[in-house]
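What follows is one chain in structure tokens, specifically the form predicted on its own.
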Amino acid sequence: MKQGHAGQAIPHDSAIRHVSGTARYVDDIPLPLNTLHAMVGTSTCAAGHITQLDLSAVKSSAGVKAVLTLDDVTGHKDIGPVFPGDPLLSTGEILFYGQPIFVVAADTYQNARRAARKAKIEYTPQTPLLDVKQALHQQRFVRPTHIFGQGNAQAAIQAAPIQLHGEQYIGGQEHFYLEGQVSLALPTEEGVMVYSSTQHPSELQKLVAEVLHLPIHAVTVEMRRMGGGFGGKETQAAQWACLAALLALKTQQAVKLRLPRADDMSLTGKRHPFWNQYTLGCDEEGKILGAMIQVVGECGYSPDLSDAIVDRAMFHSDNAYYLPNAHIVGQRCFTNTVSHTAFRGFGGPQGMMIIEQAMDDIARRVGKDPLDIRKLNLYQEQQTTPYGQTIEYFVLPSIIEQLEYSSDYWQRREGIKLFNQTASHVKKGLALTPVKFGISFTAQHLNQAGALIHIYTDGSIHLNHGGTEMGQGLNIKVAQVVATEFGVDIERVLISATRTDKVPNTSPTAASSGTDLNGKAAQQAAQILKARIAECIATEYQVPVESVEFVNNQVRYLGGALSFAEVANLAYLHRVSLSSTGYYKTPLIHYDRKAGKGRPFFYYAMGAAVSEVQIDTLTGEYKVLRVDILHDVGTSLNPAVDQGQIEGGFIQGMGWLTTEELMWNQEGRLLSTSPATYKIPAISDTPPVFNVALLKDHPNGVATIYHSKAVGEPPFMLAISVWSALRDAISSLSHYKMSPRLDTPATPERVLRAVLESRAHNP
């Protein structure tokens, strides 16, 4: 195996970069001569009209160039993704507090900050609707209700021997990429050129094209690498670069647009607050016979990406349990916040956190250990979901097997409970949750990605595709399959910005979907250009073509060999194109919303984690003492990578259910608005001893790129263990008779809180 083919851990393709400083994002393109500087103008209500808007100190302010509002947009106004809501700038009502009324360009980024705070507004105020409940009540909804599912949910509930029910509000989640919202635009003699962080540069480039009243191929977007993104760049990108080309094309300048960091918390969308109920009925042994689950997601003012979020969580709220009878309700509320939209999951860890708790709560009420609920409700081969998809492949039970032997699961429950019996105020927690997620967007034409290959006549090989790289190694994967299919060092492959006129029309590089669909592009393309090359040999020395083989940087032949390079020059002379595009669907899926059955997702990716922590019962501080994970990625394309990206998404999703609370106030203005008052775990809450192992010898069972799984979403999940860990601790406190409520973030407050609770009912 030469370096860098597929299967082997090498580094990620910017990763000197990255760390000498060196990597360019958009923030780092040197500036055209004159390039302008743009800033937006917010409302400061939460809901309410406009009824004055004086922008003469703007237009006068030092350094002004243009200002621009709604009526100065000749193309579409609304930049809804998928469902009109999402008004480019304010048509004169206030949805939530931030809203850009107006943008400015000046001189400098200075000027445009000084000149954005000059504006005269006021307004109509009205009462702001920010409590789900309320809104749910009200029936205050951004799309409509959607409801699955199979058997006889209420009649098994009913004839169940014990009934339990339960409730849970999940807080959001800033996506705090380290680099914020970012555009440059630049006029073109056609159109516009613009840079953009965005996860998604064709919608954006359709976008834009419509708000500038220009056929899309006038739009060119280009995108090398974004300094995180999370989601929060798949949708909410294109209104700051809807705005600089706007601009660009008024003033005939460039135009850059980076949202200050406290702007870019209050005016971008976050993870779906959700507030989630379930009733069950379940056997003596704690094996459920029937659930009926609601999942309230809290969307923000527009409806983004919420239908296809919230229809997530639903098809999650089994996460990897059996629902023989089952009723599943999804809602989607109105609220006057930012509009929320895509993070890492997409809906599915909000779905998942219903069903674990009722896997806690069953197992106080029946008196067992949460895992033995766990392993008892587990789905087996061939059971169907709500939503009508059959279970196969179900590596579950042997991941949590080879987990318990390798955690010392057993041996260490019972050291715990003999640690709590002892300690005066010091409890400790163990927890072991799966995860079963689905990988396939939900919207089905997403599922689709090309690519381009040219081989140049020197044997390098330069390659492009429709994904984005986030950090995530996309483009280190993909290159490896490249490498792979011509038998060459990866150092001959070079991966281009990702452009929307080299590989059109793709979709966003989200749903853990980024390697297996553009890998898979890729792949085609080489194995296209492989056929044109072997035909060329198999002609020009008279040979079966079967007998042309790609390896060790030749191309070998019956009776001969040429050298990667060679051959590329052979097949220029002789009139082959070195140049070819790649295209891949993915097959199988599809979902009747109707009837509420499908196929939604080509498979599951799976994994589990234990998680320990220890809570202190007098001020509720806790910490997360060690953390076990066995994950299945299937055949690994990069064995680092999928570390990094379960390592680094469990600690994500720990700091989701933990410390990271969003806070708004009764106007609805947001307050944790920076490092300061919003906090994401540090490198001190990492767990002393985090062991991080991939499940060996489990190719994925359909047809995916060399038989990988997806790695990117579902390893977020496994951090419920934790939540679920410190519902361990603090139900000590009661002798594990009690289930205590814990709300997330799991802040200390909150934990002191289901502290006393407990001790409440145990006194």
The other form holds:
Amino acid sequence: MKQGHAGQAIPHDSAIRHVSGTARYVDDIPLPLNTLHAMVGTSTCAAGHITQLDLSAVKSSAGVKAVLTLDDVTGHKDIGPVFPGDPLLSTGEILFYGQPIFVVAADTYQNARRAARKAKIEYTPQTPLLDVKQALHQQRFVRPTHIFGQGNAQAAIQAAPIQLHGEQYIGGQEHFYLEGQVSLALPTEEGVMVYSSTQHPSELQKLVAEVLHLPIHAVTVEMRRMGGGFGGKETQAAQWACLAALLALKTQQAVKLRLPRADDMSLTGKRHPFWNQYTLGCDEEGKILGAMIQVVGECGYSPDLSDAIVDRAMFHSDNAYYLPNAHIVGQRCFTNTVSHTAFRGFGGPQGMMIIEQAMDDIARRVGKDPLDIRKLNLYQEQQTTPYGQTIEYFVLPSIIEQLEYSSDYWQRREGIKLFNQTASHVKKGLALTPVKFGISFTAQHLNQAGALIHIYTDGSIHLNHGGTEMGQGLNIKVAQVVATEFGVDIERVLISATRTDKVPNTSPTAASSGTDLNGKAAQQAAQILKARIAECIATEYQVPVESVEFVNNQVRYLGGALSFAEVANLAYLHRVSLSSTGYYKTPLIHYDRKAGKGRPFFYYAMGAAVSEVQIDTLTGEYKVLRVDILHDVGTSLNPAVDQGQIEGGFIQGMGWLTTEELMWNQEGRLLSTSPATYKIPAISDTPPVFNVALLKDHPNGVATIYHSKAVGEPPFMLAISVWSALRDAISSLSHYKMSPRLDTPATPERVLRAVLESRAHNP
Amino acid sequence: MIQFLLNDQLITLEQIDTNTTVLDYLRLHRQQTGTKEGCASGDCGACTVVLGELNEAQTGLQYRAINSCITLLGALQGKQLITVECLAGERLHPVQQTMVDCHGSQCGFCTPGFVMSLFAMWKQQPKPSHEHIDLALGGNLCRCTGYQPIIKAAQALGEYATDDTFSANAQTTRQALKALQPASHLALSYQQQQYFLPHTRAELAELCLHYPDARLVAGSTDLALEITQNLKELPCLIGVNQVQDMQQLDVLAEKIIIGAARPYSDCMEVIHTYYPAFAAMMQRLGSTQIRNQGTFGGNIGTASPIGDTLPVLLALNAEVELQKGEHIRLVNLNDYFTGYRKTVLEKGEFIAAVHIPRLQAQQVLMVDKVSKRFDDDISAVCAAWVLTLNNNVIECARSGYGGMAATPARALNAEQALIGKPLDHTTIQAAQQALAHDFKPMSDVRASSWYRMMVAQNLLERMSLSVHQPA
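Mind giving me the form predicted in complex with the partner chain, seeing as the form predicted on its own was just shown?
Expanding to the full complex; the earlier chain stays at the top.
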């Protein structure tokens, strides 16, 4: 019997350790004797220059062993991941409130934290730039503007019977991984060993080496598992690792740097807030003839990954709809806040929001149901996106049709209209929104991966790959691939910590690509080993090599069979190497940035959701009553893991659009710095009816690993249906004549304001 | 000296940093790292552990989930501290197995906390309803799963074994708990630090006089943040958990008296019986973990403008029983607050109990709370009204509002607008307008001034609707 092969809904490989408290995270690693604890001292203004830095009280604070500033860095002082702009510690210039200025190491965590607060720092403060519109007006960009499009949008809009304009402000989002940023650095003979909670061990390794002025091979990074990442540990784990490593080399003691929650929330970047606008022309039926869209990302003080994030927002500002004439502009604005960074969807969600707002707005204008407008404008096969990619294997029409039926959309629509006519202060809303999400890193070189497989003489298999496990089930999926290839039970395959000395030069585990890339690389490694073993068997037993097959924990050949363990031992005795690397690079993708044309995505992942909400028009409070989702994962490698990604992504997206409110004050200080003030969804926010299904019988049209599809990010955007349903409920107050602007997060307060606006249109 | 059981092991502590949280004790002193730190402020539940103790009748055991990150060691006296590492015997515990079977973990960091909350729930409700599950897990945040598989895991519990090693060892545990020595007067000390655990009000009164600058510790759900977030060292602490004559819950003909040290969880049944609207709101006060630790005494002592019980106690015309030395006085809660987190409480004086008048036949209590999130969130606005109705005419009206001013406060103008009027739309409108003269709320991270006022006014309407349409 096959156990744990591709397609089976087996539990996460760490599930038993998770529930037993034995799954080890960086902060749980037993510490070497005399390990020091590090903490950063931070700025108390958002812009300006340091005029005086007096660290004497820090140095004399209890338990302090070392205090370092940027002057103590002998190697690179800037750790910008793609472009410079991220000084390891302040250069004297202050770029945001809470910017690290110095780092202190002490004997205990508490002593380090206390010492870090004792610096006497004076500044010449400047007025911080905190408003994205002002930044755009002043052309304060961290990266240049990018534009692409097709046809002639302006002319099409002018000639259209109906013109519409809209804008929206989309709030950012704190990652709120349950495990905060943490690194532990140990001095070694050759350099340093770093344990870090990071999605990008290779980049961390490179940056640590550069800061320490060491060759990369002198630094090793290990990452067993993260307690959540969501993009927040793609680039922004590096600073803490570099600082811990710097202190470890200076003191020749192990150093751990773990950010307390309030610091983690204040000092690390978030999902980019966006300010978006659209102008479009459509016909009387609501079909879009031309659209001009501007997406303006609020990037914070440095480029970080903002170039690619705003690109992705632009690539998704069409979502699933054909814009025959389109002009898409993306801006990357500087503000004096933390440098905003990757977060599940990577700009895609923010881009999609503007076209989904437009769909609702068109519907109100032409007096149709928003679902009819969405279906009317849906892409068809072989049409092109504004960036020139041809639409293929487009399963959304089928998904929407199935979902309309399974969710009973039209009958519920009638019921809700009736309810809203009679109910007093409670109104209901309903919306179906689709998702089409492009899969591949838009930076082409990142679309590669490596793997390493050893088979030992007892037939046990040790697997490593370049991806990192953050809860998404990457390790179990890749192990399932390898178990399938070798025809063995999953228990035989062990995946240990991701290490830079096992698989080098890896890409971040991001862009939903983990399984696509590493699964393929692992498959190739397995196939190389299978070929060697088959050759060995063929020679030993004088059988055709084609007759050798790997099934049921055995290797069978013409006229015989051996257990996998026997084969492993046999191969060893015949001096066959039982270790192989594997490698994969995604084919077909390219993008000409100058022309704004290409095929940036290998394929699209798709899905749709129907959400029903109820709002209280007296307070703006609301409840999500029911959600139905149908999502396309191609041929699922593990339906349980995929379902978990869909449900979890949806709820996380719902939090982004509803209760999760980041608030900065006028000085640029973040006020929402704890779970007491920043509210991610809790258990009773889970809709009482929550139907999630995987699209059946639609293998991925392109040759991904077993024709599966990436699932990490796409379901996040299904939550736009909740926001659209809230707008629908609010619109009922104007008898669906208008749809008031509803910026996000749509807190009860924002809903109440929109309720009043809607009501004002229907006196 | 304090004594407690760490799982099955007898622990005696005497010389230890008295500001140590249970979480740090586990992770740093005992190297038991299964229990996680997510926020160190009692808001995420990753650090959840369970305290086992003898029930009030001393006949059986009860199990309660708490946040170990904001619990100080003194709270462990006489209890069994149960951690995630020790749930499984030969096999996984049912609450662990169902989490595995239902794919309830992804990154796994919140999982130990969920498992412990599930364990405490399962001990009370082996076959929990959806409401039990939401209540038991409302204080545990998960960022990966969206909760759906965890809800399914909890719902499936009925299909698993109904006993565990804890029920098998109940007899031994009871004996071990009974055999624990009472805390010594000076329970813990370390360098200049002292942590006292008095056993009687008289002892407490004496300590408070002797150490007028000492901080009192009940549930420490607010106090501990001064240690974990503000990095303060609190040199002199007096825990009230062991004060037996501050645990009372007396239902008298005229009023109900609740001892200041009695955790909310031990009040819920009585509150539900006598003040159902209050009980409904209290289910949203913090989380199960917080309600297992927090007390009325603590809420009144903290005197925060957003303390959730305070508006209700104001509307109910409650009195606070204060004691200094042997002198006892009753102060109406309305006269108790003097400013932002300031009260009439004198140095050396402490809160012994709260006296809550019972509702009379013609009185209705209405309570409502608005926050960004339904579960475990601090109010933007909390409102409470007690109306005395005679043939739909409001004879008497008394209110309490939270989040609207520097202290919890009554809306005197709105009260006047209601008194003597019929309870109808016109009267409510007049009261809404009057309310605008009662408060000038501030804008902060939870809500704007505009929203607070609008909601405070609209809640009058929503609550009046509930009077006409009783649920």
